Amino acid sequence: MNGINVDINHLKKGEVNLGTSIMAVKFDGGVILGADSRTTTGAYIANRVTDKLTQVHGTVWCCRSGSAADTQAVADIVKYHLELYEAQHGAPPTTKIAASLFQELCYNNKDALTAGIICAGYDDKEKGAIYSIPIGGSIHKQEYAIAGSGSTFIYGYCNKNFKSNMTRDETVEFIKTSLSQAIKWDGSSGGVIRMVVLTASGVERLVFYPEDYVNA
């Protein structure tokens, strides 16, 4: 075609992508996960109110970034195995067990998946725990974790303002301010800020609309 060569593999495939801002933070009573709600297909916003916080078992949840299809499939597989674990052992799985499943799936299929996961939860053994499983399938236990395209803009803010053993309200405010800044500067992040609070009391969902966080 007039000497023009097109690299087909380099063209945008139109995959629905969770260009995103996700994070999880430990506090004195458990853990809180937070995420924006924008899902993009290239420059097109496919969904502005996505729920990127996924329950995999009881008080064990995950934040998903990367390919929407890949992360949904991985979360569904982990959820199935955790239900099987509880049936076989007669006790709920710990956050560490859930994170290890995510890590094994992501590592064994690292050439086929685009999946960055933050797995966090509350259990009787570890209390609040956070594990980051970035693309490639490594695993890192952390006091707080951030990921997604918007996280690039808030590493400095989080590093400066994070404190161990914050209260619930301090942690909610920390996550809200962090994600509001990620949304402000990252074109692939936006919508509402969703959070889930995991403690010994169970699960609590929170949602903040743009008018609630725009001046955070």
Contents of the next structure:
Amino acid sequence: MNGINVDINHLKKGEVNLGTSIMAVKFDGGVILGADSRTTTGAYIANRVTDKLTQVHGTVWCCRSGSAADTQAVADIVKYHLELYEAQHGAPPTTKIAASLFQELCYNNKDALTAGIICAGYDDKEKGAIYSIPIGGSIHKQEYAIAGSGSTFIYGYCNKNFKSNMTRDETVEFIKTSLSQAIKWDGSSGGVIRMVVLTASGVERLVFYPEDYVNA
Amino acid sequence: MSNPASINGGSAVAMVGKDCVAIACDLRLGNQSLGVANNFEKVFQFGHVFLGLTGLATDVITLNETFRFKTNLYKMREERDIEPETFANLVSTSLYEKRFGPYFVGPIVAGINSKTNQPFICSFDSIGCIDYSKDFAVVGTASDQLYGMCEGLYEPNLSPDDLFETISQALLNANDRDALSGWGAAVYIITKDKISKRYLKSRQD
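Given the form predicted alone above, what does the protein look like in the form predicted together with the partner chain?
Complete assembly follows, chain above in first position.
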């Protein structure tokens, strides 16, 4: 066969899919991560209240999409390495280091993994930072990132509506409206919208239910 | 791009009550995970007989037109509307004709016989095998979920208002666990003298 061939039917038999809408957005105080809460096995909604926003260290978190098992395993390994890093260096790791660890795992195991990860965090050096690590294991530093099956429907909307240095509330509304559309059009996304706000003050979790976001 | 029955998505259910029947469907039409339409009704009326059709949307549309054609000619010849039991056999033979190149549909028939006043429901497979039922009938991508909901919620001899509540909850909650069904719902409550149609407010994810 010539050229690059990607197998999109990548899940093993019985594997659950985080068919998903995830995003992370940088704002004046740090970053906000957002995700839907649907996990599917084929067309069956296995979990309608999934938490796809996972902490790997303090104020370094990630959004997971692809295979639920693969992304949980990778995040657990990164979490282990970051905990060890802080013990050995006496200082918390930066978002860049976490993203680099994600990349190493995703690239070197690319044949075995189906993982699309957005690594985002707040550290004192870089303030807010977002690194997108799609399938294949490349790394992309961005002001905002969208990923998952539902993201395809909001490329245009996000491109037009993203602004640098928004306020916290503006960013929450931007993510809410964006994910609301992704959830509407993508059958593999749904449930509640979860967000995690990462700033100098620490971590704040938010949840938005359908009544709140359906008309956002 | 494999199973024609789950490309467009959709589900339907029918239930028997006291001197009444109910039939309901979701309103979604999609292209795999992409939702395309939220007004694609899957219940059609031929006189006092109701047909729910899930599965491949092109076949849903084609069969609706086919049965409209056949029942119109039936009415002209017989000078009366077709009864539910007769229509069920019409569906069965029409589907079996295509035994080796079938329509990819999941049909349900519901209605009240105008002569005997007996409520009637049944479902079929895609090649016309009739499955008679005295309680409920389920089809579509959320059929597994509908089986569970109906088995749990159903009781015999429900009044029209109670039957409405029961069939609505069965459909809504089954659809909420299926990625390919939902985006609204339509519910028909059929009695001897009256037919009511209601749209349900449902989750839009």
